[in-house]
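What follows is one chain in C-alpha cells, specifically the form predicted alone.
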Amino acid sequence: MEELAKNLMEELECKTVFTIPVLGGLEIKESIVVTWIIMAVLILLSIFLTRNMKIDHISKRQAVAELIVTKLTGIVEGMIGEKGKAFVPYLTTVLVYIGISNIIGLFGFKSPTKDLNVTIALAVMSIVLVEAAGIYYLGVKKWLHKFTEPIAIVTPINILEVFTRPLSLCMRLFGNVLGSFVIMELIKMIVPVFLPTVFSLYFDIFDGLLQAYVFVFLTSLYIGEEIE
C-alpha cells in the first residue's frame, strides 16, 4: 500500500517544465505543455484534412474531415437539441479535448485531466457558458426570476446550485480519471501481467472517452435547462 500511495502522489504531482523569467518566474506546468501538444496536433491535423476543399469530387482527406465533423457534431446535437445549436462548436471542442486528454497516457504523456486545475478551468468555463446562455435567451429579468422558482423560499438553494454545478463537473471528471489510475495500480499488484494490459485498454480508452461524453452531456443538460 505504501507503493500505491507513492505512485498516487507522483501521479497527482504536476511538475514544472520551465519558467518564464520575464513574467516574474511564471511556472509552466506539465499539464499546460501537454495541452499545447494536443492543440498543435489538432490544428495541424485540421489544416492537413481541410486543404483544397471542394464541393464536388472531394478528396479522401476531405471525406474523412467531413465524416469526423458530422459524427462529432451529431453526437453533441443529439445531447443539446435544436435550440442549442449555437453551443455545438464549443461543446464539440471540449468533447475532443477531454477525450484526447484522457487517452494521451497511451503515448507516454500525463493526462492534463489529472491536474485538478485543468478540470476546474473546464468546469468553470462550462458553467459560465450555461449562465450566459440563460441571460441571453431569457433576458436578465427572467434569468434572475428563475432563482425564485418554484417558490421564493428556495432562492438560496437555487443560487447555491450555480456554484455546486462546476464543483460537480470538476470532481466527477477528476475523480473518475484518478479512480481509474488507482484501480489499475491495484490490479497490477494482485493479478498476472497480461490482465492489467486488458484493463488498461478499458480505462485508458473506453472509460476515458466515456468521461468526456459525460462531461459534455451534463453541460448540454444544464444549457438545455437554461434555454427552455
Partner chain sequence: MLSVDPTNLILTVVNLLVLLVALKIFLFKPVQKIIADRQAEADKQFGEAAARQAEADGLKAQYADSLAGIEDEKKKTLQAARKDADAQYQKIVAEAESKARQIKEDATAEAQHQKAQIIKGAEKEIADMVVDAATKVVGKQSGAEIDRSLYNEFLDKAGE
Given for the second form:
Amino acid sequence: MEELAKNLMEELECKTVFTIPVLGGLEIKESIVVTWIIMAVLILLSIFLTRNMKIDHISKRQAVAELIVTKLTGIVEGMIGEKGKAFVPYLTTVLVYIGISNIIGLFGFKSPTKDLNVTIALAVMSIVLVEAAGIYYLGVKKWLHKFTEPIAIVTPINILEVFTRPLSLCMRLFGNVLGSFVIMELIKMIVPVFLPTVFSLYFDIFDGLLQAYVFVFLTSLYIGEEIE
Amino acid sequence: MNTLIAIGAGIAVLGALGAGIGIGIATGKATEAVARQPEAESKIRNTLILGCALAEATAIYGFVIALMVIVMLK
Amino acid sequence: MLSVDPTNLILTVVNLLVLLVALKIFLFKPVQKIIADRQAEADKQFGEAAARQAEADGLKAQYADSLAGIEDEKKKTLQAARKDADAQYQKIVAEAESKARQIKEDATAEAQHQKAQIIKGAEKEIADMVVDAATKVVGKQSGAEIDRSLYNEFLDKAGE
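Now that you have shown the form predicted alone, what about the form predicted together with its partner chain?
Next comes the full complex, this chain leading.
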C-alpha cells in the first residue's frame, strides 16, 4: 500500500524538465513542454491540412480541414450565439487545446491540464476575457453598474463571483482530470488487463472531451451574460 | 495524525453525496422529459450530460480537497 | 502538482495566445476564406443561371410571339388568296357569261339579218316573178283570162 501511494504521488508530481538560466533560473515544467508539443502538432497539422486549398475539386485533406473547422466553430457558435462571433476563434482554440490535453495521457504524455498552473492560467484568461468583453461591449459605467444588479445588496456577491467563477472553472477541470487519472491508476494497479481499456474510454476520452466542452460552455455562458 | 488526516479526507469526499443526489434527480427528470417528448431526445440528452458534468463538480471539489488534505498535511 | 509557479502560469498564457494566433493564421482564416470564396462562387453561378434563365424565357416568349404572328399572317394571306381567287373566278365567270351572251346576241343578230336579207331577196324575186309573169300574161292574153292565167302562172311559179 505504501508503494502504491508513493507511485501515485510520483505520477501526480509535475517535474521540472529543465531550467533556463535567466532571471535567476526559470523552471520549465513538464506541462509546458507537453503544451509545446501539442502546439507544434496542431500548427503543423493545420499547415499541412490547409496547403494549396482550392474552391472546387477539393482534396481529401482539404475536406478534413473544412469539416474540422466548420464542426468546431459550429459547436462554439451554438454555445455563444450570433452576438459573440468575435470570441469564436479563442473559444475554439481553448476547446481544441483542453480536449487534446485531456486525452494526450493515452499517448504516454503527462496531461498539461493535470498541472494546476495550466488550469489556473486558462481560468484567469477566461475571466479576463469575460470582464474585458463586458467593458468593451457595455462601457465602463454600465459594466460597473452591472455589479449592483438586480439589487444593490448583492454587490459583494457579484464581486465575489469574479473570483469564484475562475476558481470553479479551474478546479473543475483540474479535479476532473486528476480524479480520472487517479481512478485509472488504481484500476491499472488492481486489474492490469482489459478493464483499464474499458474505463479509459469513459474517464480519459469521454470525460476529458466533456470537460473541455464544459469549460468552453461556461466561459461562453459568462461572456453571453456579460455582453447581454 | 495520519488517522485524523484520513478522517478529514473522508469527510471532504462526502461532498460526493450532493453530486449523486443531483445527478439522480437530473436523470429522473430527463427520463420524464423523454417519455413526454420522445422527439426531443437528443436535445434532452445533451442538456442532461452537461448538467451532470456541472453537478459532478461538487464531487470533484470534494475529491480535490481530500487530496489537498492528504498532500498538504502529510 | 499543487504548487503554483508564476513562470509556468505566464508561459501557459503565452503558449495559449501563440496557439490562438497560429491557429487563426493557419487554420481558421484560410478555411473560412475558402468557404466564403466558394459561397461567392456559388452565388455568382446562381446569379448567372438566373440571368440565363430569364434570357431564355424572354427568347421563348419572343419566339411564341413571332410564331403567333406567322400563324396570323398565314391565315391572312390564305384569306386574301382565297378572296383573290374568288374574285378572279367571279370575274372570269362573268366575263365568260358576258362573252357568251355577246356571241349569242351576235349570232341572233346575224341570223335576223340573214333572214331579213333572204326575205328581201325572196320578195324581190317574187316581185320580179310577178312582173315577169304579168308581162308574159299580158303579152299572151287579156281580160279575165289574163287574170286567171296570171294567177295560175303565179301559182305555178310559186309552187315551184
